[in-house]
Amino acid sequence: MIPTLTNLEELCVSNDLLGNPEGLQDRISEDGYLFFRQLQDPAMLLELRRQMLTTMQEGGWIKQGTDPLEGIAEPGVQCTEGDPEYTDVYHQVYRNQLFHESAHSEMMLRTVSDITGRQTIPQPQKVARLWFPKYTAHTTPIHQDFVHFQGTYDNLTCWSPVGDCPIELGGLAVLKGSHKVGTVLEHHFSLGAGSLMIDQADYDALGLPWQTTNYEIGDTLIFPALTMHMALPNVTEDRLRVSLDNRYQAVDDPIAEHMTEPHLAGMSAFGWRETYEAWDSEEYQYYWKDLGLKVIPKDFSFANKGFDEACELARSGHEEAVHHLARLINQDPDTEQSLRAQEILAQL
């Protein structure tokens, strides 16, 4: 469920605390997030936007003959994570050198280190979110990031729009103070990005406010792995929403194995060699390998639970669950889950 816009409060701006580690730590401990105006260089992000959207235009996502910076989606084209046609273009975008380097800016590293009070680095897996207009059934549902990225509860998500992002374009909203639950709540199947969501009754019971804002380029929202959040739907007529969605961790914390690989690497034959092949600098290539990070196995229990629920729902003809299973089959028909999905759909 997406709360109505009348239920959304304004985010608290924390620029006054920059350079004040104790103040930053106190506020994120209380609110479960920190929001900054113009924390990142707008000029750098504008150039990154130009590069990313030009690649998307070449891939057929941005309307031909328009300025890529405007982000006007090609009519009739809609896809999302999990669709092979999404991965094909996404991995072209993923090769962008500036996209990866932006996570290492001095301002970002200093800010996240002040928040944690420890030496903090960007995780190897950088993430871009590329969201089509009027594709609201697939909007990222309410969840906690730990189920997807794991490692420790102290890991920080840093979300920033690559371009201005008013509410109607679908920025993030956070449930203020929700990190204080201190644990991962039950997550269930969802068609939305990530395929996992928290039930409404579970977050309503907390009685906490949802907060968001009309984001501008350079703005940055930072929160730990237990803070509940969601994407608002992109209800614009024709604009594609582009954002950075990166994670940071202390160097002496463990990292989940899948976070040492490129995003959506499991969707195609794509690795770091393909990511780096056109770069003109080696400065940020494989930068994490000499840091002695403790790599731990991925916990598949969250994803497996969501898949099991999708199977049960699909047996009863649940439209979204059927669509989800069909997408898994389309990704790779020979996996164990795909074979199980084929058996279920064959019975409908």
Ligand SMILES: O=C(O)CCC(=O)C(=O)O
Second form
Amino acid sequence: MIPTLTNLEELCVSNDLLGNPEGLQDRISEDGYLFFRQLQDPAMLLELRRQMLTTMQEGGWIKQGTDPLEGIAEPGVQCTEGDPEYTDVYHQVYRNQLFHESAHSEMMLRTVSDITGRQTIPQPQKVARLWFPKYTAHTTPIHQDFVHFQGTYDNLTCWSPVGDCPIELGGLAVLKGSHKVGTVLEHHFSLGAGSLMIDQADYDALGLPWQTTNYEIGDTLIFPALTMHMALPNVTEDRLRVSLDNRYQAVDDPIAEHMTEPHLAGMSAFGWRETYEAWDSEEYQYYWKDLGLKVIPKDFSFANKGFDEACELARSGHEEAVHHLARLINQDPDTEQSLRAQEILAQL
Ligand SMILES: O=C(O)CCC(=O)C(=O)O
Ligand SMILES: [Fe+2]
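What would the structure be for the form predicted in complex with the ligand, rather than the form predicted alone?
Then the entire complex follows, led off by the chain already shown.
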């Protein structure tokens, strides 16, 4: 459930603390996030926007004959993570060199290292979100990132729109101070991106304010893995929302195994070799291999619990759960989960 827009407060801008590690650490431990205007180079991000949206236009997502920079979605096209047609275009975008390199900018590295007080690096898995207009049932619901990215609670998510992102385009909102719960709350099945959400009663009980802003290109929101957040719905008539969602961690912290692979690698035969195929530099290829990161197995319990709930709900005809199971079957009909999903749908 999405909080009403009238409840939203403005994010606190922390540019005045840049270069002041102690100030940054105090604020993030109090607020559960740090927000900076134009932390990343707008010109670089605008070039990245041009490249990413040109690839999406070639993939049929951006209206033919329009300037890709405008981000106007092709009418009638809508898909999201979990749909094979999303992966097809997404992995074309994923090959983009600048998309990966942008995570390594000096400003980002310095800022995250100042925040953690330790040597901090981007995780290998970079993430882009390419979100269609008026596809709001699939909006990212409220969650804590630990259920998806794991590793440690200290991992930092860095969210930045690739282009201006006014509220109606559906940027991120954070629940200020919510990291102080100190633990992962129960997550439940959701049709929205990531498929897991926290119940409204659980976050309402905290009595904390939702904050967001009209983001401009270069603006960057940084928060640790327990901070509750969600995307606002993209209610624009025809614009795609494009954003980066990269994670950073201290080099001597463990990393969950799946974060060493490309995003959505499980959806198709796509690995680093394919990612790097057209790059003209090796500088940021396999950069983590020499760092001796401690790799730990992925914990599937969060995802499995969400799946079990979806099955339970689908049995009683819950429309979103049925949609979710149909999507899983469409991805790959032969997995254990898909076989179970087929049994359930057959009985409806
Ligand atoms: O951009 C989005 O809609 C979701 C971002 C997010 O919550 C995440 O990647 O953790
Ligand atoms: Fe998230």
